[in-house]
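First, one chain by itself in structure tokens, the form predicted alone.
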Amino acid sequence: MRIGVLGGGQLGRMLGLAGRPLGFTFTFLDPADECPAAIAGDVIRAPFDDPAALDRLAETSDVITWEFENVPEPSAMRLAESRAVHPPSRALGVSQNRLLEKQSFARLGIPVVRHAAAKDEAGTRRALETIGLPAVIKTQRMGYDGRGQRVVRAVADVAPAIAALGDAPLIVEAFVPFRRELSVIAVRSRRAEIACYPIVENHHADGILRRSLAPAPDLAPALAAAAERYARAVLEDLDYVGVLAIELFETDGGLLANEMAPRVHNSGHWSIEGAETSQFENHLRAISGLPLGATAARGVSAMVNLIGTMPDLALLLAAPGAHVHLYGKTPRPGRKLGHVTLRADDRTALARALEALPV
């Protein structure tokens, strides 16, 4: 089969390297002159609403998916009128606007912080007069990695913020004291069949993942329960084909829903060494119309992004239970260059094996 896929970095070169082995072959469309799936399979250089290079794509494929959830909407459309497109192109308009996240979380009953949308810096202290301080304001669209948010502690640090962002469409958050971060990544097929991997826990710096624990300690059945039942709703919901991840905190009162990922996702990394089917082979297998791969965990697994230097690859290596993922990236500060997964079978050797990584 055939695999098209809508960008060429790293989640596109881990989706190749999973593919290869079934049979698989890849095109990516990528505008990038760097392209880290370049080792698993063709290119095509172009932006990605370039018309003439979206056909190509249609072209050169049977299904088609992506691995870069800020493609435009219209260009999964236009996909979508000749090749199977999965997941669905409304995932793309859902997950590119904070607000209508936020919204369609809520009307599937899944709690989530206290927002409202504001337009200026009027409307944004109005909002405030509601959320109250600390606050976090965000753009509306086209945030990751910590992008397009700004924290808000003090009235005087609203304009600021304002003038940072930029002028777009604006979303008020109420700040959370969360306990921690979690993920729950779960996998829907063409048939409905579901699956859902055990909930980690996350650790961000910088509004970047640095670091992801598998399955997430001392986690209360209940809260684990429901992470996965947020999931089967979103995907049911959309009617979704693929792997998608939420992000959550977990407060004192529960769950609360942060964001979605409508594609593979840096918090399942851990599943390529650490679960018996991994995030990127399961995601080609629900593409393709394949049954799902088991997902339960080996063990627990502790994944390390490496994040613009890289550390001595030997010392990487020498950590025990260590395998090394890198993605052929030029050094730049903030940039992904890697990952390291160590896996153990317990929690202890786990604490001992993240001591001897020199991240």
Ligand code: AMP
Second form
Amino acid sequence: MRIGVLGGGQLGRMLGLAGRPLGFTFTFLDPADECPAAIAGDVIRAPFDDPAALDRLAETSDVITWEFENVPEPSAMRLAESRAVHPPSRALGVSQNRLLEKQSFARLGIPVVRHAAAKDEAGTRRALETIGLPAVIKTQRMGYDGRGQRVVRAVADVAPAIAALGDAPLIVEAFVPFRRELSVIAVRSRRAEIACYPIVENHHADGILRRSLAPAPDLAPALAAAAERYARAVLEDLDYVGVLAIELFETDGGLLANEMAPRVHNSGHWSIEGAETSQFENHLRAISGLPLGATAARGVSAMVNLIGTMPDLALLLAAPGAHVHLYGKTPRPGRKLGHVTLRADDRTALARALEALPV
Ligand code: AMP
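Switch over from the form predicted alone to the form predicted in complex with adenosine monophosphate, please.
Entire complex below, previous chain first.
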């Protein structure tokens, strides 16, 4: 089967690497000069909204998907006129707008943080009267990896925060004093089967994922069940096909959904070595009409992102049990260059392996 992928980053690379053993071939469409996915298939180098390039992608593919969530929804819709496109293009529209996203969660009975829309400084001040301080002001659109958001602790912080975010529709959220961040990764097939990976614990710094632990240690079974229920509700509501990730806050009062990603997700990379079937393979199985693979964890795993600078490969590989994945990207501050997964039979052994990892 020929798979067309909008986006040619590391997620595309890992999709391609997972699909080759199954006999799938790949064409990636990406505007960037540097394309990590190029090792796994052909590349059409063009903007995501270039009609000729989209038509070429359709001609060379049987099924189309994406690995980048800011792909324009109209591009996915154009492709859907002639080819099977999974997930559904409307999942892009929802996930690209933080307000729509929270409204969709709420409509499905999924708890979200107190929030309000705002247009400008006066509107933000008004929103803060009901939301309270501290709060997080975010642009409604084009935010990921901590971009497009500012924490405000006092009214005096509002003006500089708005100036930094630029002239864009905003969402004002209460600051959540969470215990920890979790994510749920689930997959729905074309036959409407659903499978859910164990819930993952995530550690961020500067809005960028640094480390994931899977399964999340000491998670109350009721919370794990709730997270899975939320994922199912979103998958069914959107008649979704493929892998979906939902990021959650664990609070004293239970879970709050923060955002969703309609694609394979960084907090699921552990599944390459740490689960019976990786999120990448399961995404491909789902979109191509094949049965899903088991999502059970094989022991316990930790995934550590390599960000900004590349540690010495020999040193990384000298760490016992380290599985290293490099994305072939030029180092730059804040850039995800690769990740390392450690897998162990129990938490004590995993903690020891993590201590020995030179990152
Ligand atoms: P986001 O871009 O919404 O995924 O936010 C990036 C990171 O900022 C999250 O992973 C949290 O660590 C933090 N964050 C986002 N929203 C809130 C909030 N309302 N309260 C506290 N922390 C937040």
